[in-house]
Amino acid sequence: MSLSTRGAEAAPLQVTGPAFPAAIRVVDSHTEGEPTRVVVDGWPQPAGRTMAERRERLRREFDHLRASVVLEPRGHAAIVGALLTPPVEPGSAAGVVFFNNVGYLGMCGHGLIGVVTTLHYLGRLGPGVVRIDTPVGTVGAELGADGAVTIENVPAYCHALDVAVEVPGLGRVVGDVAWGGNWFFITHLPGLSVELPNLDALYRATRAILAALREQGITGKDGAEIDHVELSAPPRRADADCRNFVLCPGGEYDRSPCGTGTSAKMATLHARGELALGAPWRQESITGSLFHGWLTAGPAGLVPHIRGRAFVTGEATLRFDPADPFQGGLVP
């Protein structure tokens, strides 16, 4: 059956895609080498009573903006984005949802340090203590007079020690499963040098481990997906305790020592009796940067503290031309 168009031409079919704003304003920074892109204006605010609800609204309704902001041609695969929102808890200064080249994060340690540094740069907060809401809980941060930021992360814990996984090309790999705001499988691979010139081999090994964990059904608590793999190695710096390589969910490596990864690592050390409450832990990244960490006891368990520095690297207004064939980013 067809509709009559007598006396007028039929209106052309209008096919509409996701809506893009004319522009989004961002501030870029890096935390010990790892980039953060904070969205400060132009992105429609997601509804939700909790930050977890807001993250889900972003996933359902605004994922095209996530891709357009962090992917090429406006970004690159290593960027972690951070959308600022109003707080959801009394006493908090802001809310934040972190995202990357493939999706959304529960928490991001380096990203939170970048957010605090950016808010200070924008004149929205001064040195002192601040609370910020994330999808996995409210975290604390203190901006020091020297510019360093100390975050008080969500409680961390070791879920399982000495978990074995059979990995093609590597054989039997044994590691620990821990939560530090994201889920980690933390292991040591003898003979594999944790050095920048060895990136190809590190990528192959950690991606193979991640795939094997999924294929063999090895998860975090309540079946939660393990989406980070952390390799531990002896440090190169005299002032460090350990060096790491962290594979992130989007397939990139963390240029910083990884805040949630350092939190998870300290939780496993505490579970083994190798790190006492209050004792310092200095985590070196593959790039040679450093986080200072320690654990305290809180009502909900172990509370990780991570200190590092972020530096603002630029401000930008991202434009979205409807005629641009890559308006929504180069999506893999």
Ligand code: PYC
The other form holds:
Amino acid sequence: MSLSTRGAEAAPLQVTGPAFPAAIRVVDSHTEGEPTRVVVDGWPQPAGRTMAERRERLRREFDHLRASVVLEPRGHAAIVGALLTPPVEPGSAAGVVFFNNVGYLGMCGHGLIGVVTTLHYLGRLGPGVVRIDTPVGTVGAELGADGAVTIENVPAYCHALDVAVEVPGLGRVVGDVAWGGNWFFITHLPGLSVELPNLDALYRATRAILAALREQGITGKDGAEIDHVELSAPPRRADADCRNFVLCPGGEYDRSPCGTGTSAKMATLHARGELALGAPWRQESITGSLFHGWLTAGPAGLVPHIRGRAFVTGEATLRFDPADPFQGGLVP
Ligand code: PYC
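Form predicted in complex with the named molecule structure, per the form predicted on its own context:
After this comes the whole thing, all chains and molecules, with the earlier chain placed first.
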């Protein structure tokens, strides 16, 4: 029997649709448990003078690549992707747009730590400080001699303290609205333990809060959509100040303590007079991993610093067979 099945009799059906490259090369890592997939080759560069323009071009022209790189069968719903671009600001080494199972992020703290660790792994970056442009501003990252990465995030701020939202099944929930590179509603629900065996209940509660925020028109500044919900809880680790559960926009939870979420949390603590400039904040995730954070004062406001570690878990060449019914990913 011949293994060749390509007979002249069966010309493949030609379906026109979005164009896929033959291959895209990626490097996978996790940052304190949360996965990042950095695209290192094969994805056409989006045009645009700013990173926000490039993110928009990605949304309009290359969304099929986002889905095919992140989703099953090549990935899974929790992966955050990172597309590297040339920089847009003088003094920056690169630009990056982060994306996930449903769309695009402003900034991504765990993702930036993953990007720096990946660039080091590829031999493109040594220990020291780099500036990287994102759609919400330029951020800094320092790779330490021990392999840990410290990011200097975009300025964070607390938009509103003690905002009440009526949530079906939960009643009146009070929380803070804060920016840390993405928009967060940060609250705590006594009686709901932040433990992995309790994931179903945590998903139900945070998804209900997110839906109620949308229905009741509770937003960030200038009507910006709040797309992350963060629950704070007492720490389990002796070396942590707080444990969290963070629901991300695609409906998945952050396995890391969430860099932008920790930034937003520190801004709310500062607004309450509970975290001084320079004071350490040790944020534990639901998986038990830890970010070290602190705030400094910058010309544009509070600058969050987050330190954590990422580990490379694999390298892959993704293929896009035109005959594959799931060439563009298993889109839910
Ligand atoms: O670390 O900022 C973060 C983040 C956002 C979504 C997933 N991780």
